[in-house]
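Just one chain is shown here, as structure tokens, and it is the form predicted alone.
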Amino acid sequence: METGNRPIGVFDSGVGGLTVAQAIRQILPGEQIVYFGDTAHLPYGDKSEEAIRGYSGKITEFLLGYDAKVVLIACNSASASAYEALLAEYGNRVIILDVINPVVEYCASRNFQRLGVIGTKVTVNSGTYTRKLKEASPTTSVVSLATPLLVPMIEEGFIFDDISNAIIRTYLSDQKLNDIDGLILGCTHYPIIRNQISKFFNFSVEVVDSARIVAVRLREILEEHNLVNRGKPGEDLFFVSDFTDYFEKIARMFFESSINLRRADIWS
């Protein structure tokens, strides 16, 4: 087998990296996808950094079982705290991509002036988000906003109705984020909910989605070092550490079709 045909690794705390995931199917059709939603420790915007940490690394190792060529870290508040434990374990096996980088990158070709992003308490406790972006942008004024309910609501499936919009109003309406002219959404999560983030600021804020950002850099990525898989893509894989109806209802959602979910316990 060439190592172009071996697949991408994805994974997440639940639902939310299938944004990225989709994305990925769209920018790179002829990759294959591990996918891992670890739905028994969700949502990890709650966990201690320490903790987060031990679940990414244990998930890097089940998607290395499936030969990897790339992990990609699906999720923010993993992002911001293993993504350095992760390169510095596994950087010499494998390609390692986080959520966060891209979109500071991307952020910082935009000339925001004044910048917010919302997130877990994680990943805006971390201050990572503030600190990358004052080190590529300087002159954008940046505030940050954790939404810590926005994560277990989406998990639920209170989407598009009166409960989600009340959560989100309270939200957005925080002064913190007062005269923003962008809004990353710092939760992979949170672009299944972007329509309604973007109503709330009568869509002059530009609301910007990690999930395509991330997926074009991903292809720069394989691109450079050679590893596009030029042959037949395998069957996308979903994992997930413990069954959620919801899980399964929003991934086929996200890919069109019947996929075959399956259960796969890697911490007993």
The other form holds:
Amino acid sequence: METGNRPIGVFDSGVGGLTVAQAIRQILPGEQIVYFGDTAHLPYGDKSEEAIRGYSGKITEFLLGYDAKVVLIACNSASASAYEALLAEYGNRVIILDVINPVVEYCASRNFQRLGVIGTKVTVNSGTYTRKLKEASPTTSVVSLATPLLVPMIEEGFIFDDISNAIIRTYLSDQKLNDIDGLILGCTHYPIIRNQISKFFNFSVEVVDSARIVAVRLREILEEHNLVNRGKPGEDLFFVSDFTDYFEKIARMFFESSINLRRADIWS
Ligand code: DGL
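Return the form predicted together with D-glutamic acid (DGL) of this protein as a structure block, the form predicted alone having already been given.
What follows is the whole complex; the chain from before opens it.
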């Protein structure tokens, strides 16, 4: 039975996951995306794991309402907190993909000596990257650092200015990150400041950005399950749980083509 014409469901706490949606658009141009940004609850990085699991479950139900063939958790905070729970609850109905496992697999293949991870508080405090990297690549030493100001900074549009440079420099100067040869951007907002991060390290550290790695993994999964869309894809749909013109404006920064955000209040 051909079921490849169903959409890829993608969600994040806000617009950061659009960096992943953008990579899917490039790598899988024949697929339809249904995106949900939970802007009413942004940021997830400061919430409890329990709250994030609750939000993620409800969003998964919403995406299943669009008959998604895959639910992609395009948020590290939700991947760290809710992946296993979503897998247990929905794994028999839909393919659940997170952003952490594909990055861990990629890093294991690169044999880093000392790998840094930056992300939100919930992602770093969960220890998910450290635990999974230790299992997949026991010879790599892993250091992680919470960088909570980066999400609001990016969401507020401070990207190429003195404020963002000072914040980025302050975080990345942390001694923990001395002598790293790779740095995982453990938050889907961070690809927006990837160049500034690479520049801080004089381009001598490999900056690992999940967007492309996850999109490539998604393509493999669709091929393995014979779920590649062979027909004409439907129009992409972008939903947010709270709408302001501002979200639409910054959404364009994350997703490089025109985007029409609609409000879907799934909480009331
Ligand atoms: N983009 C989300 C992530 O990857 C986090 C942003 C937030 O704190 O909501 O972790």
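The term rigid core refers to the maximal set of C-alpha atoms that superpose within 1.5 Å between the two forms. A quick note: this is a predicted structure, and the numbers were derived from the prediction, not measured. Numbering follows the first chain given and starts at 1.
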Take the rigid core as the frame of reference and indicate whether the C-alpha of residue 244 shifts by 2 Å or more between the two forms. yes
